[in-house]
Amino acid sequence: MGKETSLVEKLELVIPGFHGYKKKELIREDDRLVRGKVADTLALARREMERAMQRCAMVSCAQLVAIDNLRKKLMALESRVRHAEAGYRGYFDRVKFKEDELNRLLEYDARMIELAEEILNEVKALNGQIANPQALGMAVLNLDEELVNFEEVLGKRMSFAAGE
């Protein structure tokens, strides 16, 4: 039976160049790789959406404008993830993280890749079922949750990093 893989071993795993928040002067950095990974995924994400929006204007489907309002909370998130500032709001200057809240750091950037890439799978999900009204509507509500979700934790993890 192998080794369980930590928490810095499977982001290092899915985001190249990421170092754990080990050394200081590499902190920003690895801060900007998690973002970016994550920004990453939702703008697959939002593409995926738009193509679910010319294929439900297509068949003139009844959830048109519950998906735009969807593509426009999606669009939101991804550019609040992508364009903070490095270690939002320069946190990183007035808090000091030993290794429990490192670890719950941690435990936020895998929650938020994790949570990008069921949004992704979502938005996959809902294109597939445009011509199914039922199951579409199911879609977008799932997807809803989903951002719902994501934003949470996004909120939380901003509001840890930044000693709140």
Contents of the next structure:
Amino acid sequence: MGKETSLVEKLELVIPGFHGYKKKELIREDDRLVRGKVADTLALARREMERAMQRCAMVSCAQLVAIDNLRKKLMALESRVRHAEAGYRGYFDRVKFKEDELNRLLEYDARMIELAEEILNEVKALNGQIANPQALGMAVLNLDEELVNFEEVLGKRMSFAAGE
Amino acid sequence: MVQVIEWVNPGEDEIIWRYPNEVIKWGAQLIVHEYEVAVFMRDGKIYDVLGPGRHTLTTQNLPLLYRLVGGSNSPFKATVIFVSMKQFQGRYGGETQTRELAPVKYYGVYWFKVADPVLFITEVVGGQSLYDTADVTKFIRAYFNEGMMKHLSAYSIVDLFQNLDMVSTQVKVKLMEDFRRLGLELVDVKIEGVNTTDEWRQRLFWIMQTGNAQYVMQMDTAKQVAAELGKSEGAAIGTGMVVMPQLLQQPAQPAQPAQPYAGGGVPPAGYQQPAQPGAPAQPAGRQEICPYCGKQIPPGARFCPYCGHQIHRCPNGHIVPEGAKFCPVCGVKIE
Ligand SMILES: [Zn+2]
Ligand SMILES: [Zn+2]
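Please supply the corresponding structure for the form predicted in complex with its partner chain (the preceding block corresponds to the form predicted on its own).
Then the entire complex follows, led off by the chain already shown.
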């Protein structure tokens, strides 16, 4: 039992129904499940973000416009994950993955889920700092960084899945 | 022949589409494209909802309708409404009044999408009996405009013209809430322009020049303000346009409207605009001219109080033409 198995197990824990791309006819379904899980986490973060904006608007905090920009970034990412673009298809039509390929895919998946959770936590932290300008500024910067990280991993997974 | 239920080639602005045949056969093929949802309704009530995919309609994927028709396998009656989950753009424009009842015209663009198709159908389509995309679009636009008018009227004219970014983001937050109740997600709102009457533009000019909204608001007309100020400071009074160097030398202090306009309406928390960290103070006495209408504007203004145009600036505060990549004055790159 190698690294691959433990990654699958880890993913199975957070994604009900996930098969680890092991069954040919379920590969696409597995991909959909992973993306669905990630997109749902980002959606939670977006809702939390909107709550933060409401509170921010109420106290007229100076970061409102910046927070709104992050919200838009987050929305774009959520939509990209949920509705994988055309060209994303090719790879998942393949019959079977080689072991190292499979491992890489699983690593991307695990990392995406991890980063989505981190984004959610950052947004929660941000929401808790609305009344504290200095900490809020830091929270905005941290979240921005997390979004950039996520975008990078997503981009890699997408080009990997497109067979590039 | 197998019945095929599909929204073929939705138009760019089409939010919903109703399948024209209300008699559905079991075994029919339902094709739901990516970014679509198919909602089954009967007598104004929503039963089953199916997402993207190619579905053969069976008793299993339409359990609620099946129960309704009493478990029979004969064709049944239902309205199938397709909802597009894509992002749409709408334009808006209207007139409202500011807190001090200054007439204001505004226009811009907004983007939205359906977030909760069931809520959307319940609130908008079913609730308003709008089965036609054009009607739905009209309803949303009217709803948006109403909200815009209502929310904008809580602000002072100085806020509107000087802090438009902030105001529009605050208004957006409020509209987002309004939209959510319809099952819609308001993605973004952009205010492209605001304008007011000549009289109010002049008044605004004086408020920004003097930083004393209360004083200006006490006068009946902007002309009177000019005359009064002219008297006390001995400034030259031209045809409608008054230049008063003493007053221009001190930076405008717009963030004081809270007191004079207090009472009535919900104040947007009378925010003190932070002392614009990025924008260095203008050299004393230097006059700035609006590149769009040629009138003199307050130093550092972000909007022309006369024509309402946004004033673009380089990081060093110089006025730059719209779309410029470099500042013509200092050569600094502009994002
Ligand atoms: Zn102008
Ligand atoms: Zn410059």
